[in-house]
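Just one chain follows, in the form predicted alone, and it is written as structure tokens.
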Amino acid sequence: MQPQLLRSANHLRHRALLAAHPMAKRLLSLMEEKRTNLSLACDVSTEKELLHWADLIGPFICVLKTHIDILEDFTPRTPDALKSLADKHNFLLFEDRKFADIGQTVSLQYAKGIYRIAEWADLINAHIIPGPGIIEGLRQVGGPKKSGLLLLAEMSSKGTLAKGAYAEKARRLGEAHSDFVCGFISQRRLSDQPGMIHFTPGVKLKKGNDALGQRYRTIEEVLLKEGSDIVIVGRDILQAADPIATAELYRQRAWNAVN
């Protein structure tokens, strides 16, 4: 396989007819419409950042990335502030919780609690430690709204054990669960299934490391070296001098690595 070839703007729209969840085909589509594989890692503290953030940088991005549980001064009307911006910017939720419990834990963390996810994001994800039960689990609840679930099978941090075989695990237990599993966060292009769609985190302009042991990886190494589908990217973003500009230039570097 030429990876490089299933993630053009034509490609895109061919996978949209082929992929088997509702979810993997809008977004597919709205990244073709759009003409961007750059999601926003916004992990910001307070209500207000969140949303400034979503608007502003909203319009170069197809999926905002979010840690609803860091937010300081969340209240019920937050999500929906979010999803007023994201109809308007026409992006998707994505809400990096990280599942990792047992199937009716991670039932109840993901429709109840004060943040009730299941409401608002239209992707969550999920470790595989617990085996196949959390998918059925996160499916009782999220099958039914049609949101798709990412499983989580490479990791960018440094001694992540979430490589080799456990990747190939993950890469299996999603293919087996297509129906509401609709892609992977991981290094490198796990599945040539058309409608799994793979996340890539931990992506600069540059390479390089951080103090915490995160490894970075430039846009060109991650998606067409690797074959990934969307880059994630933060910091540069949020600490850029000039955050529009700087989030347009992922964009177009992103999008051009691949058409």
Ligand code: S5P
The other form holds:
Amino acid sequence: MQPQLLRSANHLRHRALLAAHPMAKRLLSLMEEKRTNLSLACDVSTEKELLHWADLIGPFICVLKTHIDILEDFTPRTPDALKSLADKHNFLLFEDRKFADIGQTVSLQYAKGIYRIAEWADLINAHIIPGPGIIEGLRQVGGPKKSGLLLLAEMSSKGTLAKGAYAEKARRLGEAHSDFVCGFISQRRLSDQPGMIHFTPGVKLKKGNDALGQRYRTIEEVLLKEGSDIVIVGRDILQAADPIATAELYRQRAWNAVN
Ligand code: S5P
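Okay, that is the form predicted alone; can I get the form predicted in complex with the named molecule now?
Then the entire complex follows, led off by the chain already shown.
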């Protein structure tokens, strides 16, 4: 398959047909329908802010990425409110929990505790450091719900150990578990399987760094040069003078980069 064709709007439709994973099908179809490959990283600490941003930026995104444990006022009703905004604006919920323990423990962390992530998150992610047991543990809980797992293959931060041979291991593990794994968090395209969706964080309109090791590249670098599918953007939208206009600018630039 030619990489450029693989990423055009027609090919999103084609990939949705080819993808075996129901969540990959759903995401590829909604990207094509909404004409967006933008995900918002909504790192805020109150429910009010989270719901405000989900409603405001919802029309421009395919995926809302949460760190639910940052909320200071989480209640069991928070996921219901999030889910109704996801329905209203047609986006998926991705809880960026970065599971990293043995299978038995992650299955409990995913299903239980106060957040009950399995009940509301369409997508979750995990480090591969424990080996394939982590995928099995999460699959026991998320598989029957048709949720999807993204493997962290590469990270955006300076000095990361997740790169090179490690990323290649992640690709192989993901492809070998494609009934539950539907993509990667990576800095570039790793897999040519049509149902494997690549999410890339560390994106800003201008290249740069933050004060704590985050590294930023541009939309075009990530999507065109590196062949990723979705850009994850947080502070560049949340802290913009005009967040709606900035989100629409991101949506347009990211969509036009590959269409
Ligand atoms: O390698 C990574 C993986 C992730 S999921 N680097 C990241 O920055 N992330 C997440 O993306 C991080 O947890 C944060 O929620 C978001 C980036 O936010 P920003 O404000 O730097 O755009």
